[in-house]
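The form predicted on its own is given below as one chain in structure tokens.
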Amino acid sequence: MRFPLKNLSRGLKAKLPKLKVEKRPYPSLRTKILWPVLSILIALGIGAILIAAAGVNPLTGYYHLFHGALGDAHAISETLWRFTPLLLTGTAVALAFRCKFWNIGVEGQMLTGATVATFFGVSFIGTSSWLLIPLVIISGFLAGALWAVIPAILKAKFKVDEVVTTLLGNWIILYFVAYLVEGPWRNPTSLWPESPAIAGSAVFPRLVPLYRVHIGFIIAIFFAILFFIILRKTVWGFQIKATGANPRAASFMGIKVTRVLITVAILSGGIAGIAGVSELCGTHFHMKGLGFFGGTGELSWGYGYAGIFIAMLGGLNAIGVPVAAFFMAVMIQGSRAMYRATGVPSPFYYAMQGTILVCLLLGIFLTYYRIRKVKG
């Protein structure tokens, strides 16, 4: 006897409600703020399940997480130290995304800036810090900008997908750095693949003695404020938003869309390059070798990719991005403190990052679309 699959499918279709996805006419500011907050709360709830699965009381785990990130002066300084590159990369991504330039190459632009800064930092030993620090910052900015503007030109002139070109650019510079630090730039006194140390005059001064937070923090705040001013107070900011909203309509309005795209790529890549300089001159002092997400011998702990997450969590907003960057810095620093205190594995941060991202994407969908039951 054959099972009537056709009849069963017809029966299920008849019983299931008919749903329709509709675009919301204009989502309110309250809705735009509500969903990211709910996404974080839902993710923290899922995180509580993960902490419990590790055999730890979730309340205890979260206490050590937030106390380890914000509990005393040392914890706060470590959080601000981690916040610095996250704010820079988040700002770089948000600026590009507002123009619909999908810059997935911030990680590579960050490494490019650090590589060029390493050259000057190693080559100009003995130079005054008043000259060398501005030199490494400017060179890092220009290097990151150049690495970003190439995909922008390819997109503007030849319609080449920038997601592909910027992502491939990450791997090109990553393996180029690996070649340098394992070849011509190899430090003969180190067990790990890294360059010689940069000049002491290229090292970023610390804001507070004995703590690791350095002047890169001030630079990051400067670019976050600059991002705010550009978007809210300038004609160029209006052109960026118009180009991102509808390039064809922006062109009809007289906006030079190609010029806006390329200048945004220059600033976005330059900010990412400065993030690399900040890590080199403020934290590592050597150009590091191959590795991702905190692997042995790596300059960046995946900060460029984290910048994409931060920009999305912050709603590509000049105020939301610093808040999102600080939240992720708390999660990174706190996860390590929670591991030391309770034994919950420190990669808990990456699980939380992925969970928040999934919840956030769902929240963004529900912000701009609604699901309605169709009658009949």
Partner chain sequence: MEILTYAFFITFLAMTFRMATPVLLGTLGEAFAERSGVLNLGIEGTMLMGASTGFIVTYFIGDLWLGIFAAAFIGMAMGLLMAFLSVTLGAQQHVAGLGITFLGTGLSFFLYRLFVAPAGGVPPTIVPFRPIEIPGLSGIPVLGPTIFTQPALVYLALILVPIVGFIFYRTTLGLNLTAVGQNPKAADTAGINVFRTRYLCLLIAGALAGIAGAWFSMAQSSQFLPGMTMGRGWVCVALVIFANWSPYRILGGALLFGGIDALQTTFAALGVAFPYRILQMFPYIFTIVILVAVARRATYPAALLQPYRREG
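Numbering follows the first chain given and starts at 1. Under this definition, the rigid core comprises the largest set of C-alpha atoms superposing within 1.5 Å between the forms. Fair warning: this is a prediction, and the values are worked out from it, not measured in the lab. Compared with the form predicted in complex with its partner chain:
- Core-superposed comparison between these two forms: CA of Phe309 displaced by less than 2 Å.
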Given for the second form:
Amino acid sequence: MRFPLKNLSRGLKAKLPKLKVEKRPYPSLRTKILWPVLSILIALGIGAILIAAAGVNPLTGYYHLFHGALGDAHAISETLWRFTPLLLTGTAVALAFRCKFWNIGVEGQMLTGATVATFFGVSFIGTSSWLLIPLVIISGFLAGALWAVIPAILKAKFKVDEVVTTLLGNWIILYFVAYLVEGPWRNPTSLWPESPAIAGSAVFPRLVPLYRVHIGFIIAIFFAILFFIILRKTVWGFQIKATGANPRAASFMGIKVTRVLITVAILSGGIAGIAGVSELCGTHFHMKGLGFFGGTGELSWGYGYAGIFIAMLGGLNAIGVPVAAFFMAVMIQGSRAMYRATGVPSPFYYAMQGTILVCLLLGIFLTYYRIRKVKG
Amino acid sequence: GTGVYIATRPAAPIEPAAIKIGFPISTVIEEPWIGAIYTALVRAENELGITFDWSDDIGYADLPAVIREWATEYDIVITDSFGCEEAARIAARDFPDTQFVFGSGLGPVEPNVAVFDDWIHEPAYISGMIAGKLTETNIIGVVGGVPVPEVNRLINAFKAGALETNPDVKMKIVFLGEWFNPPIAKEKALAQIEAGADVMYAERYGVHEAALEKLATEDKAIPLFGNLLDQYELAPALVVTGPVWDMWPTVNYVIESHIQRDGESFAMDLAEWTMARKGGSKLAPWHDWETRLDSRIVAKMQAEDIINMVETRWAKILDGTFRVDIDEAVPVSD
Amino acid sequence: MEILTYAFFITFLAMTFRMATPVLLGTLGEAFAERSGVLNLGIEGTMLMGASTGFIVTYFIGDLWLGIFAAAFIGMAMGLLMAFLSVTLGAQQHVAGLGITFLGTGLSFFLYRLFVAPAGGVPPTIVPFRPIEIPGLSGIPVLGPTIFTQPALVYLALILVPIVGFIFYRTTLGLNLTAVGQNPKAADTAGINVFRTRYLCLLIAGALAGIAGAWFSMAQSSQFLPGMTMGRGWVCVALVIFANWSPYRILGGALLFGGIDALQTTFAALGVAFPYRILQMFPYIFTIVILVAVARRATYPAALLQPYRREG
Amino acid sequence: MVRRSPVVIKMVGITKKFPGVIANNKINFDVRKGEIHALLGENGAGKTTLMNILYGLYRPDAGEIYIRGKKVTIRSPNDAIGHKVGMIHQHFTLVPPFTVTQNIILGLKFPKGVLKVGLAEKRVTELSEKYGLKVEPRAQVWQLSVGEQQRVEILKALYRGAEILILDEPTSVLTPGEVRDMFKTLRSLAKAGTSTVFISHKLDEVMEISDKVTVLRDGKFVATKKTSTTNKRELARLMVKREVIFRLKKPKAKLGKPALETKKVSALSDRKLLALKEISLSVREGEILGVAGVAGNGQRELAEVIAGIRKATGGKVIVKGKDMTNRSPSEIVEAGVGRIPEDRIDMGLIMDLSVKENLVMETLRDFSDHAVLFFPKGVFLNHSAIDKYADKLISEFKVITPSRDAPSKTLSGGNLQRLILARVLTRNPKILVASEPTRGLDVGATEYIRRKLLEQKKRGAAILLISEDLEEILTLSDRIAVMYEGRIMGIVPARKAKIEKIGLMMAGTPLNKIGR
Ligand SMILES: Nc1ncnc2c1ncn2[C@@H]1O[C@H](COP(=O)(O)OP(=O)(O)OP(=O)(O)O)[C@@H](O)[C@H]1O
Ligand SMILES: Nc1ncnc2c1ncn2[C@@H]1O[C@H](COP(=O)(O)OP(=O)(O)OP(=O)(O)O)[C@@H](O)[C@H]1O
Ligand SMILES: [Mg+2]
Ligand SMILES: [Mg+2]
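Please supply the corresponding structure for the form predicted in complex with its partner chain (the preceding block corresponds to the form predicted on its own).
Time for the whole complex; same chain goes first.
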């Protein structure tokens, strides 16, 4: 005789309320803000469990997290310093995703930008800042743009999936950079594999002496505003939105979708390249090789991947992205401070990043769908 | 900022228990180089009563900022600054009252930056001498991390040692390009073993596993030489010995100086404290080698009278009659 | 340098199979996911979770197969999460997958730190899978020392190829899941549970990715390290397109990739004078070139990336 | 015989709500064994919804279903199949890269889960011979014609032992000849005891094939009649609750110069097969040229070549005497061509963008004609001009929308089409290419759109009207061209057009081979 499991589960099902998922045709602004915020709170709740698992009181943990990120001028400066590349990569990704160019290669485009900027920054020692800083920025922009436009062209011409090509591009440039700094570009006076220092005149001036926030911050804000203006005010922004929403229809209505794709790739990759330049000229001053675990560059440090997260968290939206980038900067800065203060293992931050993203997807879902109990 | 400089000196000398040491590190604690410092700090905590905190995986981008944070909280900040030498020094400059001890490839900076590095080329040379005696195929394999000077000088010293005892030795040297990649290190070691290497210098983790596999499946006993730490636990039957870095003399010296100078900071190159004569570098202990090592290796070692050779040479190094040259050029395969 | 020798060839060939193994396992899993219409970019994170969980379990319990089982199980848990996000919630598959990868990358290291506390000395190790000689077959020249003298997971991966082929082309499950990936509405109308099928495929994909990850910590080495899968998960995502979602071509693709990887590793190990960083770029460049070559012929599952939701 | 046979399906009080509409409102519906039961009703009356409920695709909000006298809950198509119910959807649910047999056995259980394809192929062949449903079991479905695909769908249901067959508008994709064959099959199935629910708008067909008719209107049950006791006029009244205008009056317009010409235009389909074979047409100002034909015979490709989104591989497209072959869509719009695409939702509009954005989409240049700071014209959008323009069109074309900023996806089907019309017609195009302009729209919307087209003709526009709806073609066109397999079978003046002749052409007989 078989155990009547099926009947049992049927019976149980009958007892439980039936749930039904239905679309909210017009989610209100309240819903649109409520759910993402709630999902972040849920994520922080899961984070509390992780903190507790490490034997630390979650409240103490979160206190150190927020204090370490915003508690004093130094902490705020550090948070803004970290905010700079995050805002740039977040904007780069959001722009690309807006037109459904799935640019997962921002990490690599950062490295490309920094690499070319290194070339100029090292070669033109003695040049005035007024010349050299624009030069490294422009060259970094172009290099990042090049690294993004290749997958865009492959997509447009050969229909090669850009998710894969941009991703593989990250690894190619990573090893190429390692080759350069360990070989031909190796700094003769340094023991670690890195390029020689860039010219002092290429170093991004700091905004406040002694604090690490530098003009890269201003540049990042500039691009965030540019992103806002492009989306809201320009013909091109309109075309980007249309192409992203439905390329077939956009092309039917006279939008040159290939051109939009390519130009978006150029700007997206360019901004990513500038993120690399900003890290080079504002933080590291040398081109760096592989990060410790080999998966990312020491210079880009996974900012490119974090940009994807930020873009999504910010709803690909010109206002949401800076907010998300700031949130992220606080989370990174704060969780590291928390780790140093309490000993919660440092990978906490990465685990937290994934948790937030997963919760956020749930939040987005609940923004647009409602779960209702139905009778019978 | 550190607040107000207190001009009046404390009447009583500094108690070791009052000394707080900060140990923020760019890489992870699992890394053997870091492990050596950590071990010494634990010993200082136990034997001297100092307190120390550590924090890892900081990355070179953040390290300067963390140095600033920790400078105000700790009397002594020990860290690795290889990837951010300048920025770390700039950060240290702003805290003249804090003692900094950098694991660094560059020199010390007045008034408060002392530097150290692992100068363990001497035991590496001796290890090479043993390896030269143990090889039968005259091929020795080396799997190194990244070709930076502190790695290069070890491999070069190892090679010089091997050539001294066996001029026919050929070295196969490969770098991972990373500090941590045991799967690939194992594959590279296997390739070298297949190509005839019968003694391996495991500069990095993963090589042990290749040798263990050969022992388990083909009953091949490949003598191994560890690096930085006493690694015999990883393969008790195969790890003969290896250069070991002991940070205790350095750490001890830094704490003593701190006390002697009443907390006033100093700058110096601590290199000598990590070398053989001060006990900062040595060969990994033998650990009952005659019973734990594979019998074939034991037989060979006994036949070649290895222990005697090592002890004689080590004594010469200690009394200064034998010097191991330092060669930091990137080593290449023969 | 003695390159063109028999010994070199054997070393290279044997390593090819080992380098191919995790990629083969992961790609077979990815084929399940994508054939049913879900692009799983979470594979890299799932692999890392497998690597860490497999190691931790083996470290404490001491049984390799239990470790593999745990790796597969945690992989399925990640697959379940992916399914929940992409199938039930209908989230963007790219984003859900990246979320899984972020999560897995961080959590794998977090768990390792939590359970296997850092000692500051030599890292903890396990006794990993060792090569097993297949009686009778291991004596065959060339094939014996290469194919038939390998750790068990290599055999597992190779045996899975015809099994997966059988499932895809000869069973109702295979027909159903392919239909779900091509036209979920048609499948639904034909009485196939689209959701359950996609869940199942993602669970299988997760389990295989988990085992693929365990390969790194339990066979190709004997310890866990953060990020130790070295981006092999991403390679799987590329290979499955290259292989046109067919298990036999996946075997070919994995061996080709493994071959290039093995070639650069052996070259480097034997000291061939070629910058090894450039060699390291090869597998990735090669994959892109292949993708460009096959792109026009690639027949994507028509419903890939599209969440299915029954109206009403 | 019909009266005596038992009731196999009884649906009682079925109610189904969608956001904003009650698609089914307490509907009762019975089908007897061996009966062909027509389900009649306007667009949106709720026919498909009712049948989707029976087939387990939708869950009813209220109501009960009895099959063969037993109360059942149908949760999924699987349950329905278990009750021997089979459904052939209007949009086929086949897997294109699968073979006919694979499609037929899809979802079926096999012992141990291992497929027995050979055995299945044999059964497929048997079944297809038995009911005259000719198909090649090993052919891949994407290579089949629409008619063949429908046969696969029917075989799929029969293979599962369906005794109750639901056909949702099965004839809309068939040529008159194919319709005859299908009716033959249906009759033989009925004789064998299969019950059929036959959904259609076409009164002639309903009168010809059905035993009984149930009429729905606005989601409500109206009446069930025996076909033999009713007539077309009564059914039409029941359907729309008013006398139907069967013919609009065609206004006279002054014929002008040829405005749109295609000369031997050829093009490939998405599958890279030759879909257009040297099509030559000419439309004059003040004229509507209707293109009739069964779907998939190259109409879409023709419209797309003219619209500039498909490359012509040969021949010329001439607009007002100028060669516009393979020009970009924007150049073609610029040249005065208005385009109403067949696929409103996926091509004509961008559903995620707002109503106003969709209205200005084709004419962005007109709304970026001011320089801002040091930026030239064409960079920044003039939002206030856009808003004004959008408001004007919304009121002029009576588009019902919550606001000009509402996403288009919140609009109903008829309003979506009005949106497209507003965008296109407000520019007074010299040439209009309208594909299936009233497909899926209800009578009110259909009338509105047809009137607008006739207005344009009167104004002097040259209109190319592509429609599968023969009635629409006959109602609106001045001349009728019939397409079959990428070729024009013939062009006839609408006045003289005979349905039979057009039917023959739709089935592939060129005009010059048809006797008088
Ligand atoms: N999935 C759905 N979601 C929301 N509304 C729907 C859905 N399906 C149908 N409707 C609405 O329900 C109503 C009835 O639609 P249904 O498809 O049943 O009509 P129909 O009689 O089949 O019309 P047609 O002749 O056009 O096929 C319509 O107003 C339609 O817009
Ligand atoms: N998901 C939906 N939401 C809103 N309306 C829908 C939805 N699905 C269908 N409809 C509407 O329901 C009606 C009937 O839909 P259905 O899919 O049966 O197409 P149809 O109108 O019958 O097509 P055809 O013109 O080819 O007969 C249409 O007006 C359609 O726009
Ligand atoms: Mg319908
Ligand atoms: Mg209809």
